[in-house]
Partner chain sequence: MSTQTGRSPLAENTVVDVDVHLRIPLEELADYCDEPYRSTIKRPTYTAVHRSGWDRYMGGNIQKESLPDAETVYRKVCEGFDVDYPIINAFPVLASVPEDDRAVNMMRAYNDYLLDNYLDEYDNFRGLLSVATQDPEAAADEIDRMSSEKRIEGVYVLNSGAHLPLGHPDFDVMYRAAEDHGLHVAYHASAGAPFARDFPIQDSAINRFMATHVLAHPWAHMLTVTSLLVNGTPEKFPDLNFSFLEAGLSWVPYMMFRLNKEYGMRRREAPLLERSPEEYIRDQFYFASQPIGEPNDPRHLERILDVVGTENLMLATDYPHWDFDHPDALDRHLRQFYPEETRAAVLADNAVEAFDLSI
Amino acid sequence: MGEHVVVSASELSEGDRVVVELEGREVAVFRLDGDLHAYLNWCAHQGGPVCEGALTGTYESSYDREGNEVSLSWCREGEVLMCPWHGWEYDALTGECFSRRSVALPSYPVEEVGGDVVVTL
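Can you give just this one chain, in the form predicted on its own?
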């Protein structure tokens, strides 16, 4: 295991990401909701560069049985990571895939150390 400085903490603002190569792997670091998250830039579907995809939101639905009405609401803006190749979507805060609950992006420990963002592989 090795620690790698990927960027100065001041260069990674809320909602930003950076993709770097570490030990022959592309790793993306995100700052979301004040926390850092590091994932392998590899979609479980067909190996696409998932971490270069759009950060978007999703719809949540609810159903009112008495009124027989369905309502949709947009939520989680900036927390849904969508692979640019085929649209597989992942929770950017946990790495879990929305359509395949047993699938998650490989993740790495990441923290701020002395003003730098450090990923451990």
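Having seen the form predicted on its own, please provide the structure of the form predicted together with its partner chain.
Single chain only below; no partners, no other molecules.
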């Protein structure tokens, strides 16, 4: 337990990530949309290195019953974290899994302190 400096803030630009080992756990810190996010690098599916996966987009779809039309749109480009093992998708901004509503990546408090990025376990 405790606070850990993982990288200096200037080394983590918008869209970047860093994966570090803290207290025996692999933790990734992302800077996305100006905010920092820290997640465990452990896919809820089978333990794959999810935080090393692509930041991509995904499809959303809806059905208009009245018009009997299905709309399909590619969205969230750069905000969907996809596990490289089996493709499980997570919202990179919240850690929530797209295919399992009750599943989310464990997250940790992370902030900039005096020019450093600090994760608290």
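Positions refer to the first chain, counted from 1. Just so you know, these numbers come straight off a predicted model, no measurement behind them. Basically, rigid core = biggest C-alpha set you can superpose within 1.5 Å across the two forms.
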Superpose the two forms on their rigid core, then report whether the C-alpha of A54 is displaced by 2 angstroms or more between these two forms. no
